[in-house]
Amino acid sequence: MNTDILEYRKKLRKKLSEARYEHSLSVSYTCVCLAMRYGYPLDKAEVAGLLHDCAKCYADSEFVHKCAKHGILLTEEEKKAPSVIHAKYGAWMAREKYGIHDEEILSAIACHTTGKPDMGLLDKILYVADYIEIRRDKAANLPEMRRLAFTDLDEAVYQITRGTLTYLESRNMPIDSMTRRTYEYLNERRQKHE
């Protein structure tokens, strides 16, 4: 076991709500789950699922504020859909108040929300383990994404941009531009090995 791991629960748990600190946890062991089905080191899997939401102990109004700070750019898209930013800033606190240099859990904690073309195996586990951990019960199709998530990881992520972004076109909400590149990325490989 990363002996880290104990220390990052400690300050997670001091910053997040207790029903965030609790799904960071459920994330991180769906995380692991998932890693152990397709080969991934497993310690890294779970530092990336127990991180992914440290941000979240900020309001979704003071991000714009707080990666201006920090010199991270925003689009204009993500201004207008603040909610997707935590993910962009919680890399950031990875690394600079966690201590996390692996690129390969950055980069999974700066695209669990949006998700991104040509996403790496980690990019994979974390976006989906965050949809289908435990303690989500809002999504319909929630036992088939929990199924498939275990037999076809690519077909998962797929599914899941899917009705993210069909979700949230059904109730005019912001969508922010890579969610979007990342299904019409996902969405072409798809055709093309059909």
Second form
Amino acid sequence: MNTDILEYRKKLRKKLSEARYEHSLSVSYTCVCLAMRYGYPLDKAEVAGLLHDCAKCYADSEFVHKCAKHGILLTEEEKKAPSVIHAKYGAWMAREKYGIHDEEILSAIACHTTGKPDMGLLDKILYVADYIEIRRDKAANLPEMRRLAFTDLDEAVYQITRGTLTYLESRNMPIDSMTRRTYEYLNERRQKHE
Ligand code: DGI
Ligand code: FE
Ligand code: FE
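Any chance you could show the form predicted together with 2'-deoxyguanosine-5'-diphosphate after that form predicted alone?
Now the full complex is given, and it begins with the chain already shown.
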């Protein structure tokens, strides 16, 4: 039994709201299921899922100040869409506050909201698990995405990214260029393979 995970849970539970903690557990287990399906170390997937929203103990409005304080550089776009910053700040917290040094885990946490071009396997697992976990209930395409996640992970990443972009555009919300670049990268690669 990896006792570190129990310590992470104890600490996280104190920091997050009950709903956010439940979401984190659920993402953690969903990451493990996807890791079983796609052949990724289960323990790393479990930790990435558990800690991915560890920065959600702060309000979006606090991140710009906190990042400046710790020398974490933000783009102007990130400052305009502060809801994406908890991913970058979360990766920093995972390293500094939870002692995680595994670069794949830190990368997955850092890109779990916007994605990034050329995501690695754990990046994709976390990105998809965050969307399909059992406590999510908003998106109409959830049943389809839950099935797709276990049959074609790349297609699930693509469809979720496209859906997010459409959602943000329809509501005139500020879009981080990383969200757009992720979609464009996947779209181009998909067309090449057609
Ligand atoms: O932290 P969670 O609620 O579990 O989910 P998340 O980290 O995927 O991100 C929360 C929201 O951020 C989600 O509704 C999608 C949205 N998002 C993703 N890319 C962008 C974005 N919001 C803005 N404003 N701009 C983006 O580029
Ligand atoms: Fe998040
Ligand atoms: Fe999340």
